[in-house]
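In the form predicted on its own, a lone chain appears below as C-alpha cells.
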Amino acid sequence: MTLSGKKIIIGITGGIAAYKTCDLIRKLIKLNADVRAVITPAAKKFVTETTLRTLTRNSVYCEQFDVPEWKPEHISLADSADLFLIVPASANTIGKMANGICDNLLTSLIAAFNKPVILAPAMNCNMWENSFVQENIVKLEKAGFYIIPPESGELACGYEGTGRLADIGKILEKALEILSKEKFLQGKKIIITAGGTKEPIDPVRYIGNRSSGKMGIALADAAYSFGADVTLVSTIKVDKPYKIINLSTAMEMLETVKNEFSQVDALIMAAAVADFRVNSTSDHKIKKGEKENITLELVKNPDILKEISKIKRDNQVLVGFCAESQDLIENAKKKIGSKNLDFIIANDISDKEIGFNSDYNAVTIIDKFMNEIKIDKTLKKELAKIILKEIFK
C-alpha cells in the first residue's frame, strides 16, 4: 500500500517510549507519507528535534509562540493534515485534550483538528490504572479519538503491568485502516429517523418516550462519514452538514418519510415511534381544577415501515429497529415478515448500562434470511459504522 498524497502529523509527548515513534515514522515515511512532527517541551528531554527532523525531511513543531518566520504551512497544519497519532500519549497531554486545556502548540493544535486522531498512551501502569485518566479516555473515545491501549509487560520505570506503548506494527495497522476507508455509501440516498416522537395531549403535554436519538443521529453522521446523501429526520434538533427535517409526532414522521422515500436507496427507521396518540387533543391547557381522574382516549398510530413497504421497490433496502424487554431475538425475527424488512436491528431494553439515553449499545443485527450477527456493548459511534457496513456489504 502507499500513502502517496496522505499527510499525517506525529505528535509526541514526553516518555520513555518516544524514542519508538522513531520507528513509526519511518515506517510511514517508507509508504511515501508527508509526515510532521509537533512535540511537546517535554518530549525534548527524550528525543531531539534534530532526529526527527531527519526522518521526517520536514521541519519539526514545538513552541506555540516563537516562529522565527511566518509560514502558511504552519500556520495551516491542522487544517492540512488527514490524520493526526499522538505516540506516545502521556497521562498529562491526555487530560490537558480532554478537558480543552490549550497550552502547548501540540493540545492547541488538537483542539482545531476535526479529522481522525489516533491516540496510544505509554505511561506507569499506575497513572494508567488512576481513575482521572481512565476518564479522561472515555472522554476521548466518546469523541471519536481512536485508542490503542498500551500493553503489559515490564515497564522502563521498573513495575511490571500495563502501561508499556502497543506496539508499533499495531499502531501503523490503524492508520493505514483509517487512512484507507473509502467512501463505500458514496452515490447513496439514504433516509434514518431518529429520536422519540411527540403525541400531544394539549399545548403544554405530549406522550413520549426515553429516546435521547442518539443511535439514529449517529447512524447519519457515520453515513455522511461514508461519503452518503443523507437526510436525518428527527424529533431532535441537532446542527450537521448533512440535510435535517424536524418534526414532532408519529404522523409527520409517516407524512415526511413517505415524501422522501421514493427517491432514497434506504430507510433506517432507528425512531421510537408512538404506538399511540390521543385520540382528541386539547386546544387548550387541561386544569386540574377539583378533578381526581382524567381520562384520555387513546388512538393507533399508523406502523411506518409497514406502509413504506407498500411502496417499497426491490431495489429498496428497509431498516428497521426493535426494542424488546423480553424474547427479543424471537420477536424481532416475527418484525421482519411482518413488515417486509430487509434487516432489523434488535437490542434488550432491559440492560440499564445501554440503550436509551447512554452512549453505548449492544445490538443483534438480522437479516431476512433470518442469519444473526451480535454486536457486544459498543460506543453507538462506532457501533453505527458496523451496521453500516454489515447493510450495505
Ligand code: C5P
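Positions refer to the first chain, counted from 1. Quick caveat: nothing in here was measured; it's all calculated off a predicted structure. Take the two forms, find the largest set of C-alpha atoms that superpose within 1.5 Å, and that set is the rigid core. Compared with the form predicted in complex with the ligand:
Core-superposed comparison between these two forms: CA of C22 displaced by 2 Å or more.
The rigid-core alignment places the CA of T93 2 Å or more apart between these two forms. When the rigid core is held fixed, the Cα atom of K188 travels less than 2 angstroms between these two forms.
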The other form holds:
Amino acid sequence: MTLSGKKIIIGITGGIAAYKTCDLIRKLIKLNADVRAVITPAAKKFVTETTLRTLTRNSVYCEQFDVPEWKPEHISLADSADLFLIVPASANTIGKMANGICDNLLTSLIAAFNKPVILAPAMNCNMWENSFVQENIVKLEKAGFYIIPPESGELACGYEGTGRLADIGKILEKALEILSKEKFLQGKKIIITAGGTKEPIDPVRYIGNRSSGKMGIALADAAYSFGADVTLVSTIKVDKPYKIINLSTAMEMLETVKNEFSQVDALIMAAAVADFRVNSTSDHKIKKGEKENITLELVKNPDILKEISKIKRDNQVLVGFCAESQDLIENAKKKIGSKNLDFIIANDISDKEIGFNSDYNAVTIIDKFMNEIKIDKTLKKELAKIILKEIFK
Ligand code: C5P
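Okay, that is the form predicted on its own; can I get the form predicted in complex with the ligand now?
Shown next: the complete complex, the earlier chain at its head.
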C-alpha cells in the first residue's frame, strides 16, 4: 500500500495522547503520504513544533493570522488535502467543531473542509461520558464525521475507564480504508429497507418481530460510504447523513417504496415485513374487562417485493432477504423465482449467535442464476460491504 500523492492533515489538540500522534505521522510518512500537522495552541504543551516539523518534513501550522501568502492558510490547506485526521480530539475541540466555532487555525480549517474527517477522541473518562460531549459526538457522527471511539483502560490522569486514545493501528487502518475506498456506487440511487414492521392492534399495542434493523442500516451506511445516493426506509429511528424515511407498517412501507422506486437503480429489502396485519384495528385501547380471551383477525399484507417486481425495469436491481430456520438454501432459491429477484441474501436464523439483534451474521448470497456465495460469520458492517460489492460488481 502506498499513499504517494495523498495529502493528509493531522490535527493535534491539547491532550497527553498527542505524543502517540507522532507514531501515526511516522507510519503515514513511511507510506509516502504528504502530511501536514495543524496544532491548537494547547497542543504545543504536549508535543513540540520541532518534533512535528521533523516527522512531517513540512512546516507546522498553528497561528491563524500568520499568513505569508495571499490565500489564507486554512483555505489553501483545506483545498488541497484528501483527508483530515484529528488525533487526539479533545472535548474542547469536539465541542467547537460541533457548534461551528472557528477560533483557531484547526477549528477554522475543519469548518472549511468538505472531505472525510476522522476524529479519534481521547480524554478523561468522566469527560468522555459527559452528556454534552456525547451530544456533540452524536452531532458530528450524524454530519458524516468518522469517529474512532476511545478505548477503556488505565488513563494518564490516573483513572480507569473509557477515554484512552484508540490504538494507532486502528486509526491508520481507517485512514487507509477511506483513502483507498472505491466510490463504485457514485451516481447510483438505492433504497434500503430496515427493521421489523409494527402492525397496530389498537393505539397502544402492535404485532412486531425481533428484527433490530442492524443489517439494513449497515447496508445503508456502506452504500453511502461507497458513494451511493441512499434512501433508508426504516422502522427504527437513526440519525445518519443520508435520506431517511421512518414508518411503521407494511402498508406504509409498500406505499413509500412504490413512490420512490421509479427513480432508483436498486431496492434492497432487508426489512422484516409482517406477513399479516390486524384486519380492523381498534380506535381505542382494548380493555380486558371480564374477557377471558379475544380473537384478532389477521389479513395478509401485500408482498412488497412481488408488487415492486411488477413495475421493475430491466436495469433495476431487486434484492431480497430470507430468514429461515430450515431448508434455507432451497427456500431462498424458490423466493428468487416467486419474487422475481436478482439476488437473495439467505440468513440461517437457527444459530443464536448470529442474525436477529446480533452485530454478526452469516449468509449465503444467491443470484438469479442460482450461483451461491457463502459468507461465514462476519460483522454486519463488514458483511454489508461484501454484499454490495457482490451485487454491483
Ligand atoms: O417471503 P419472505 O417474507 O420470507 O421474504 C422475505 C423477503 O421479502 C425480505 O426481503 C422482505 O423484506 C420481503 N418481504 C416483502 N413483503 C412482505 C414480506 C416480506 O417484500 N410482505
